[in-house]
Every structure is written in C-alpha cells, then in structure tokens.
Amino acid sequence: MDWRGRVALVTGAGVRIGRAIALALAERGMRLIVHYHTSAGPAQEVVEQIISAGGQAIALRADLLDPSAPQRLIAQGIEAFGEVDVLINSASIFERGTVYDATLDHWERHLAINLRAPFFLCQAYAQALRPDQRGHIINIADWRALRPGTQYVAYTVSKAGLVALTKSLALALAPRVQVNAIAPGGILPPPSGPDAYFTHLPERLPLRRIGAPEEVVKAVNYLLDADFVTGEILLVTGGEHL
C-alpha cells in the first residue's frame, strides 16, 4: 500500500519504541506528528532527521495525565496537515508496584496514560474522521496483558485494559478504522539500563536472543498494509509469552 503523504500521529514518539516507529513511518513517505511530553529534544531530533531526509513532521508537546491532551493532540494535528490518517498509541508508564504496595498515584498514573489517554486520542480521531476516510489504529500493548505477573500490577490492568479497548474499537469503527495492537516482549532494557531480568532475558526465550525495536516496526508495517485484519493483538516476544 502506497502511505505516501499520509498523516500519522505517533505518542511517546521522541524515545524508544515510539522514535523507531516515527522515523520508519517517515521513511514511507508519511507525514509525522511526533508526540512527547519531557523529551523536547529527542523528539525535536526526531522532527530534524525526518526534514533532513525530505519529509515532513512536527513535534507537540502534550502530558497525558490532562484530560484534555487527547482532543488537543488530534485537533492541532488536523490544522497543522489537514487530517490524521494513522494513529498509534505507543506512549506509556512501566513502573513496579504490587497489591502490596502500589500507591492510588501509582494506580491512576498508569490508568490515565496507559489507557484513559488511548481511549480518548481514538474517540477523538474517529470523530474527527471525513466520511469518506479509512483510518487505523495501532496500540501498543505488553504480552503481560495476556499473562499477568505479580510485579506490575497496575501496568498489567492498563495494558490487559488496552487490549480489551482494542478488540472493542475494532467492533464499534469497522469498517471504516481498522484497530489492533502489537503486544511486545523482551526489546528494550528499562530507561535505566539492564537488570537482571533483562539480561538473563535470552535464556529463557525459544529464539534465545532480545528483540529490537526494528521487530516492532515490522509489525506495525504489517498492520498498515493487511486489509483483512483487525481487532488482532499481534504478539512480538521472541516466544517470551508461552
């Protein structure tokens, strides 16, 4: 499918997961809103390396825990290119905490970025669809949400609460929107570097290595081009989930 000149917003699109996305979007000939919240500057780089490579892309600024972020973000996504085409929640929180433990900030943080914000950036991109616009929506999840652990307790409800969101999205937007999630395993090491989890990671996994963002970019690709899909939580884990 030719994407050229199709919109996309991207949350979370400064660092990590979100960037690869961003730039791999770019590199179809999309035209990028590259959300962030505290990354300005790697987000800004982000925006730069598209423009330099012929593209087109801006960066907006928006804290997920406002209410009022999601219809911000879309409609000033909308003035800057005229439409939003493509959307993919990839901006999130992964923290530990456990039944014991957890705080009620702890608990809502997760919940109003992980999903409040989710259901509200497609509630407004589907409002603001034309009539005649097919759009998709990509989430991306954790295979946590499909097998929860004791660790991350209230980032397992988010992400298991964003597949549920997934799966509901594809029944309420079809056949206009098609809306499923990638549900990724081992592929980057926390912000602060690897524990031990993360590196004793390999062994344990069927295909005995790590993952790269590039594993999810080639999913999201996919999702983009199959016409026959959706309401699908496409696992990436390296067979980390069986």
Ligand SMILES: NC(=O)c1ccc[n+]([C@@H]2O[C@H](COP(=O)([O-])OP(=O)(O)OC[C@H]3O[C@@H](n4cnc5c(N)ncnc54)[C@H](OP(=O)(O)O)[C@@H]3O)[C@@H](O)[C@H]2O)c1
Second form
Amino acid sequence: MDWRGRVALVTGAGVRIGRAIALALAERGMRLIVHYHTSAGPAQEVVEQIISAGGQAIALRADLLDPSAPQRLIAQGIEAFGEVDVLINSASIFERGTVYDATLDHWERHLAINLRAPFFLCQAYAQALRPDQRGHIINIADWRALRPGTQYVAYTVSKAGLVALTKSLALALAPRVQVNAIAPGGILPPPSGPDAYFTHLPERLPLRRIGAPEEVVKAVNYLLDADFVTGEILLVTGGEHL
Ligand SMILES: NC(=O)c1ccc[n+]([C@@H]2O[C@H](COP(=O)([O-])OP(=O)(O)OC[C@H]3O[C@@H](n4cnc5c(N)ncnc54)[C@H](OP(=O)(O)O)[C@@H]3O)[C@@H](O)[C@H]2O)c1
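Got the form predicted on its own; any chance of the form predicted together with the ligand too?
Entire complex below, previous chain first.
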C-alpha cells in the first residue's frame, strides 16, 4: 500500500522511539500528528524537522491519564488533516513495582496509560474511519508481555493486555484495518541512564548487542508494507526472548 499523503498519529512522538517512528513515517511521505505530553519542545522540533524537509506535521498535547484524551486527540487530528490512517501507540510508562510494593496509584497509572488509552484511541480511530478507508494500527508492546517477570508487574500486565488487544482488534477491524504489535527488547536505556540490566545486556543476548530505535522503525516499515499480516506480535529483541 502506498502511504504517501496519508495521516499517521504517533503517541509519545516527541522523544526516543516514538520520535524515530514519527520521523521515519514522515520520510515515507506521510503527514504526521506528533503527540506529546510533557515534551513540548522536542515535539515541536520533530514538527519543524518534518516541515523543513517538505512534509506536513502538527504537534498535539494530551495527558493519556485523562480518560477523555483519546477521543479528543483523534478528533483534533481529523480536524487538522481530514483523516487518521495509521495509529501507532508508543506512549507508555515503565516503573518498577512488585507484588509486594506496587501501590493502587502505580497499578492504575500503568493500566491507564499503557492499555486503556491505546484501546480508546483505537476505538475513536475505528469509529472515525470512512467506509472506503484502509488503515493500520501498530501497538508498541514489550517482549516482557510474553515472559512473566517479577520486578515490573503492572507494566508487564499492561503490555500483555496490549498484546491481547492487538489480536482482538485484528479480528474485529479486519479486513479494512490491519492491527499488529511490535515487542521490543533492550532498545534504549531508561532516560536516567543505563542501569545494571542494560550494562550487562549485550553479553546475554544471542546477537550480542542492544538495539536502537531504528530497529523498531524497520519493524514498523515492514508491517506497513506487509499487506497479508495482521494480529502479529513482532519480536525485536536481538534474541533476548529465546
Ligand atoms: N526503551 C526500550 O528499550 C523499550 C523496550 C521495550 C519496549 N519499549 C516500548 O517502546 C515504547 C517507547 O519506549 P521509549 O523508551 O522510547 O519511551 P519513553 O522514553 O519511556 O517515553 C515515554 C513516552 O510516553 C509518553 N508518555 C508518558 N506518560 C504519558 C502520559 N501520561 N500521557 C501521554 N504521554 C505520556 C511520553 O511523552 P512526553 O515525553 O511528551 O511526556 C514519552 O513520549 C514504549 O511503549 C515502551 O514500553 C521500549
């Protein structure tokens, strides 16, 4: 499918992996809705970079903890560009919390930002599709969704829910919309800097190196070009999941 001129909404697109995805989609000729929450300056830079390369983009702010934000974000995107064809759910929080110390607030924030918001963004997106419109949703999950762990329990459950949601929506929205997920492994260390897990990761990985946002971008581009793939969870881990 030729995505040139089509409209993509990328959540969490001001920084890091979401930013790399937004810039790559703009390079494919797509018009970009750059969602951000606190990273107003970086989001504006993404917009300016796209516009100075001859593309079209706007930045939209939304706190995805707010239950009304998904509907509003899709409506504002459609108001700006007339349609939303591709939805990439990348915004997320990732905070440590175990069965012994996770609080109600910790649990609810992870489920709200990482799972509830993607669902209601998908719902608003699907409700706004024209009968003749084709589209694609890509949810950025995590390989931890597929392997139980103890240290990030609410995060893991939220991403496991996102994987289940991906498969359910792939069925529900077919044939007009393909719905897939990418499950990255170690791509970027936390914004605070590499922790012990990241420092020793390369030696544990079959491919002996951590990834880069470009690895996720390649997976996004593959899925957008793969007309016969839906409900897939594409692992981008350097073999960590093995
Ligand atoms: N980094 C990795 O190695 C790795 C590994 C596996 C999976 N992933 C997944 O890949 C995706 C991107 O990861 P990343 O490390 O690049 O992300 P990140 O640095 O954790 O950035 C989080 C993004 O989520 C947005 N966000 C956080 N809270 C929000 C809220 N309340 N409302 C709206 N937006 C909010 C932030 O927006 P603002 O900055 O504008 O506030 C930011 O753009 C995530 O889904 C993550 O789970 C990453």
